[in-house]
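As structure tokens, one chain now follows by itself in the form predicted on its own.
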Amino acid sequence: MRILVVGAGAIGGYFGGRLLQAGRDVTFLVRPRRASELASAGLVIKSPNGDVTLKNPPTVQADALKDKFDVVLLSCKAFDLDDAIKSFAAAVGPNTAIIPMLNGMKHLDTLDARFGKERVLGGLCAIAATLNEKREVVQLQPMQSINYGERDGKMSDRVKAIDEAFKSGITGATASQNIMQDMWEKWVFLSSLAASTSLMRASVGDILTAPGGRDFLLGMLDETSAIAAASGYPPGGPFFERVKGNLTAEGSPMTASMFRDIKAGLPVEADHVIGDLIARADAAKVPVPKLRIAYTHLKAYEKQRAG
């Protein structure tokens, strides 16, 4: 099975690196700068689950991409999706399976329109990872998972083959027969955390110490959960209780990557993570006043950053 990992940043570098470490046929589609870094220093992973340096990992650049791959693992940010599609389109053949690990749902429509729905699986990952100043992949916490599956819930032969390959190198790899529910539940948690910590510019623990902080966090969770339910994917009991616990843990340093990106002056996925939820809320006539304020805040940040 030939696997093309689009990008070798924190997410693609980690999961692709673990597959390469396990002896899988992995190639990284990268830009010239990253290709040079990988050629000189290798793909370096620093992790509580074990460090590894992979010398001269196979790479290809978009202008030299000609071969078809069995699997395309896509881990870009939403605002980079159009450029990413242009870069890997030549690798997609009649039997290629694309596994996007982007947040939200909007990207599915974009990928379906370009490649056909039959080639696009559902997918998501959960990992805290970043690139450090040495451009090494650093996993910040031991927890990690990656889920993938047919969007109609069938356990197809291709998903079984992908699962066998992924499980050989990635702890927490799971073929899911409920991938759309999984994606919606992640979106509920992520959007609640991102909207809250970005708007308040504070961690969960600090928000909880503020007057009305607990009600604010749980109110945000109620709004995002109501949108999911109206869309046909109500968050499950154990999931909801777990997320509720995360959002009400006193002293928690938890923040969303979106908030950390704001602090660093970087682009954010305002439209993909929050704006698209609000559009779905409007279609279902679900009131979301807290989400609207968070979205306005994010769009004002984008305007300020562009200026």
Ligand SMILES: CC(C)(CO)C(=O)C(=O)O
The other form holds:
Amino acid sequence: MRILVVGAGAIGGYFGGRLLQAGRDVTFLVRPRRASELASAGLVIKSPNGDVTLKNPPTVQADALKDKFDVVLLSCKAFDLDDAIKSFAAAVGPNTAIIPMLNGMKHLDTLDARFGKERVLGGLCAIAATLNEKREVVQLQPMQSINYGERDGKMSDRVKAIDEAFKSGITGATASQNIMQDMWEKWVFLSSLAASTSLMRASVGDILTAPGGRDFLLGMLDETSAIAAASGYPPGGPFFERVKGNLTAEGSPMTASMFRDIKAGLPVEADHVIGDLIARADAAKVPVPKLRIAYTHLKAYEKQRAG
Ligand SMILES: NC(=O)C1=CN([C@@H]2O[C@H](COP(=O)(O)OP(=O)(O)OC[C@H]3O[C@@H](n4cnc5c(N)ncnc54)[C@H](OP(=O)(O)O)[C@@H]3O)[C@@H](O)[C@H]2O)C=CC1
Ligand SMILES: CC(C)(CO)C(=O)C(=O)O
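Taking the form predicted on its own as the starting point, write out the structure of the form predicted in complex with the named molecule.
Okay, now the whole complex, with that chain kicking things off.
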């Protein structure tokens, strides 16, 4: 199975690296700067689940991409999606399965429109990862999982084959027969965490020590859960309890990747992760005052960043 990992940042570098480490046929589609970093230093993963340096990982750049791949593991940020699509389009043939790792949901519509719905699986990952100043992939906590599946819930032969390949290298790889629900639940959690930690510029544990902090976090979770419910994907009971536990864990250092990006002065997926959720809330007439403040804050950050 030939796997093209689009992007070798935190997510693509980590999961693609684990597959490569397991001997899978992985190629990274990268831009020039990342290509030269990987050629000189290798793909370096620092992780509580085991460090590894993969020397000379196979890479390709868009202008040299000719072959069709069986799987495209898409790991760009949402604001790079259109450009990434142009870059990897040549690798998509009639039997290619595209597995997006992006947070949010709207990218599915964009991918469907370009490649046809039958080529686009549902996908998500749960991990806290980043690139450090040496451009090494750093996993910040041991937790990791990656899910993929047909959006109609069927267990197809291609998903079984992907599952076998992914399980061989990635702890926490699981084929899902309910991937749309999984993606919505992930979005509920991520958006609550990203909106709260970005707005408060603090970890969950620090927010909880502030007056009103607990109510704020839980209020945000109520808003995002109401949007999911109005969209036909009410968060399940066990999920809700687990996430509530995460958002009320005293002393928790947990933040969202969006907050880490703000701290580093990097662009954020404000429209894709929060704006799109608010648009769905408005369409369903769900009041989301806390989420709206977080979005205003993110858009002001973007404006400030743009200068
Ligand atoms: N980091 C995390 O902990 C988590 C992130 N996510 C989600 O995963 C997605 C990816 O995030 P993350 O890995 O952190 O982001 P990063 O910024 O670390 O990595 C994205 C990579 O995509 C590459 N890229 C963008 N456009 C192209 C292109 N046209 N061709 C080739 N490569 C391209 C970038 O390359 P270049 O270096 O050239 O800019 C970059 O290396 C996001 O949607 C995020 O929300 C989900 C769960 C956890
Ligand atoms: C929800 C979480 C923390 C875990 O994957 C995440 O997706 C992110 O930080 O972007």
